[in-house]
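One chain is shown next in structure tokens, namely the form predicted alone.
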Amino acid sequence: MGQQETSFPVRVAVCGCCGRMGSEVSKALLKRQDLQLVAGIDIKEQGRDIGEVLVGQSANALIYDRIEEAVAAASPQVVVDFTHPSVVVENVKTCLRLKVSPVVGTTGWTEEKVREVDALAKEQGVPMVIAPNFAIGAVLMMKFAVEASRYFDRIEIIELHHDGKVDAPSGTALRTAELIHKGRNRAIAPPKVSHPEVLLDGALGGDFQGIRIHSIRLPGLVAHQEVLLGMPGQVLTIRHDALSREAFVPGVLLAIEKVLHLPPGVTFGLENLL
């Protein structure tokens, strides 16, 4: 763990293992030799073998109701969390107190919450990763948007997700806006019409440091984002589409591989692992 020796294969538990993303990560772990799925944590299928539940073949790894039970029974070194914003902070705190490294894909993080778990992680000497988006293409989209933003006057973000997503705007959209704000060498130009007549509340989206963010939630979508950059006479659009949840799996596996070698505290964003 940053300062500790790492044994192989790395022992991993997945919190939310029966959910949409947690099940994809769990199935990917079952195929790896260097990463061992040793437990699942979920409110469903407790006491059953996670391999039998997900792929119809025993993995010699059970599903537990609570993180504490999974850690006591299976001794994971890493817990992957794809649960719900309402419970993720407590899940992370539990892992840190048990000296287990969290890899977190659950969104809805605020700066205050990140600082809170970062302080606890450093106190416990445990490294952890939080990533608003684990798709490598999405990380590149953010990187390209930051670079392009230095040359354009105005920027807006449109993020589109499935209608089961509970937070808006998405963590990826907020992270993109934050990186653009930090990466520009000048402020976002104000709109020509400083006080437009808005006929419908929210029509212009939310405002982050002059960057407008628009959220769309529809069945049929997975995870998509456009960054639109404009100046007189031209518009540049940078877009990433995650067409299935498989898009996020390689980034999660990369974070699992690297987290134990990081310094104690929060590493925020997959871009810091590439």
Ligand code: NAD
Second form
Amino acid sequence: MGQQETSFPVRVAVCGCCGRMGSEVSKALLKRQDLQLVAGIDIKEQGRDIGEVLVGQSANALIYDRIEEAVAAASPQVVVDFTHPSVVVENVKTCLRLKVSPVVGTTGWTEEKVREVDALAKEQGVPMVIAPNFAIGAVLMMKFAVEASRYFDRIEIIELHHDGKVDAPSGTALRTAELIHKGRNRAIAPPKVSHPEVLLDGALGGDFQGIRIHSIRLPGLVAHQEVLLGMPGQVLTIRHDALSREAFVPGVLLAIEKVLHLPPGVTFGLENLL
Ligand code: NAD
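And the form predicted together with the ligand, for comparison with the form predicted alone?
Next comes the full complex, and the chain you just saw is listed first.
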């Protein structure tokens, strides 16, 4: 357990509370007795009551524009982050220095950045969670893909998201490729392309250790992924569809419940909390 004391209810702030994910998580927190939404943090709607902004009813919790202000005013034990890949590392470091546990859904993490915040979290004695995908179905898709990948030589991933998503490929696609790479006892066979002249840059997708990843961005989509595993004469497709952002909320709430009981440092991936 970290240095932090768990008290009841757990005091939570949501960074990015006015965004697509942050608002869903904040609304879910407003319905919970055991988890208390004590502040929002966003670059919009500062100074307003988060309940008034999200559900038209006061929650006695204000929106601040900086994590430091929210922590000083409302003493959260956990800060949930659904902001932007360009700011998330600084947000997490600020939380850790203030000895508040981050639960992070924002994507765009590299192994190097995870190592950096893991070292700071351990130094500060603070437990934290990063999950590229908080949907249980997506975690199972990754698990089944790793299992199946042991029997196939060629694997490609297609991930499809709404056109507001800023990073590509998705954190889930990268995590899936990383888990497949680590979970196999042999390398992925190099792709055999009979016509190697690529007529359009990027037509064959990005390459992660021999696994090609293709990103599609379209209005109307939420978050979807297919893992295609091929061998002569057959293809296995494992697909997950998040049809609304509700899909991610139970996983985020589970991480909030569990984070203060984890050892200091980064716990990476929802699968490690189930
Ligand atoms: P969004 O653009 O709808 O919301 C982001 C919010 O963060 C906005 O309200 C914005 O004003 C606020 N913000 C930006 N910079 C900030 C800062 N410095 N401080 C405070 N607030 C700031 O984005 P979204 O669709 O909610 O996605 C957010 C992130 O979550 C993305 O990286 C996305 O890929 C990721 N995501 C992860 C999961 C998961 O399961 N892990 C699921 C969905 C989305």
